[in-house]
Amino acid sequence: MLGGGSNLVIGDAGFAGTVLRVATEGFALDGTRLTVAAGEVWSQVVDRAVLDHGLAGIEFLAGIPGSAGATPVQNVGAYGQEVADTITEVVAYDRRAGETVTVPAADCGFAYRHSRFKAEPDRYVVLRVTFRLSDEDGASSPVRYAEAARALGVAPGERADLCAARETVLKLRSGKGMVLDPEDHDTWSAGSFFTNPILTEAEHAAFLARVTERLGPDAQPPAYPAGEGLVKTSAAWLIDKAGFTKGYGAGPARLSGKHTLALTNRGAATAADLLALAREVQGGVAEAFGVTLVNEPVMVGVEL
């Protein structure tokens, strides 16, 4: 099952089987209730909701490649927003039961970059997704992400102009090579290759001890609450501080020159080249800080 293919790494041997690409179309708005078919291009869904209808709730997810049907699978998120914030239900085909089911948001198992659909990848085929957006008279949702708040000139928690929020996110993503550009090899990637690690309190304490040992007592790794007794830290920070700086690599697969989380194809990289670099980064971070990075893209025919 293939959506937009943007969060995927396929082995060099290819896939010996049938691939079904979801290409359904549909964009239905009832007040602030938006239902989109799984095959709709996600970035275009955001643009229509924001620019054509002035609706808030997904504006900070502008510029993310892929299909609308993939967003609940991954619980796509960026700049302080996740689709879990606004999804009300997902209609899917249950391959095990052989029937179409409607899954309310409360039963989707949403977590950081995770859902019940991702947990059982061979069971559900997302058909359409319904969101409850909001009409804030041209204002965005509350700005949760500090970098976005600074760029918009507002304090975290305040609202900004809705269209300005979308445009700001596109500029921020472009600056990190996260908006597709055929001429810019820094955008030839599967996006962020590793998820941000979520640590228990004990793991976080051990991690901080390793940071102090390696970088000194003044080092301050990012830390965000991630649920009761859990702390999320930054994969990009870990990669950089482990010595894998922007542009790292000597072959056709290298870290992006704009963002250490993206592993890029400089023009002739194979999947083997990409995964060799990924393993080097993963091993280096584990050795330096005792944290094992986990790949975000789905692997087909290969493993990290």
Ligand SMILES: Cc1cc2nc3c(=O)[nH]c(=O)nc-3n(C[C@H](O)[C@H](O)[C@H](O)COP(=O)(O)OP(=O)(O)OC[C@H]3O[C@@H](n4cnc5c(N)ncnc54)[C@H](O)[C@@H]3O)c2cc1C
Second form
Amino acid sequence: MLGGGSNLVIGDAGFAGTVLRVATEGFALDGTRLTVAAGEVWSQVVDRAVLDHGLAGIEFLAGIPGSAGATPVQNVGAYGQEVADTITEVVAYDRRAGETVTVPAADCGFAYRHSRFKAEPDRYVVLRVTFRLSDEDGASSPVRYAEAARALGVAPGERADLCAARETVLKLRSGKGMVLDPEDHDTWSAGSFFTNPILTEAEHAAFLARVTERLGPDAQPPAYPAGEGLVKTSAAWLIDKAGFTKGYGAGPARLSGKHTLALTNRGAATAADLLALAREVQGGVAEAFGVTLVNEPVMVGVEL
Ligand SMILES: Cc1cc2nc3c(=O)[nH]c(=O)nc-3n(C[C@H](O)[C@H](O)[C@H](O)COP(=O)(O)OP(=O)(O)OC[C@H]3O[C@@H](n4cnc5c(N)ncnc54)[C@H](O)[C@@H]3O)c2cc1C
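Could I see the form predicted together with the named molecule next, after the form predicted on its own?
Below is the entire complex, every chain and molecule, led by the chain shown above.
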């Protein structure tokens, strides 16, 4: 199943089978209830919702490549917003049962970059997704992400201008090489290559001890509550502090010069080149901090 192919790492040997690319179209608004066909381009869905209809709820997800149908698969998120915040239901074809099913949000198994669609990759074909957006008279959703709040000149938790929120996110994403520019190899990536690790309290305590031992008592790894005694830290921070700084690498695959979390193709990298770099980074972080990074992109015919 292929949407836009923006979250895939496909082995150099290719895939010996039938690939189905979803190319359906449809954008239907009923009040603030938006239903989109799986094949719609996600960034255009955001643009239409924000710019044409003044609706809030997905504005911080502007500029994320790929299709609308893939957004529930890994519960796409950025800048303090994720699609699980607004999805009300997903209509999917269940290949096991051979029927079309309507899955309410509560049954989608949404978690950080995860869902039941990702958990059972060969089972569901997402056909359409319904979101409950909101009309806030030109204001955005509350700004949850500190970097976005700073850039918008509001306090975290406050609302900003809706269109300014979208534009700000696009600028922040460009600054990190997260908007494709064919001229700029720093943007030739699958986005964030690793998810942010989620640690139990005990794992977090052991991690902090390792950080102090290696970097001294003043080192402050980012820590965000991730529910029920869990703490999320930053994969980009870990990679940088393990010695893999921006631009790291000498071959055709290197870390982006703008963001340590993006593994980039400098023009002629193979999947093997990319995975060799990924393994080096993963191994280096594990050795330095005892945390094993997990890949975010879906691997086809290869493993990390
Ligand atoms: C520069 C860049 C920046 C990115 N930034 C972010 C970000 O900020 N946040 C974030 O969450 N992600 C980000 N991503 C990852 C990616 O954009 C998202 O995961 C996106 O949802 C993938 O969409 P796609 O259509 O390209 O999916 P594909 O790469 O085509 O597929 C991804 C997975 O979803 C499955 N899939 C696709 N469509 C369907 C369908 N209709 N039904 C069932 N399964 C399906 C595929 O089989 C595959 O397993 C980024 C990627 C890039 C390249």
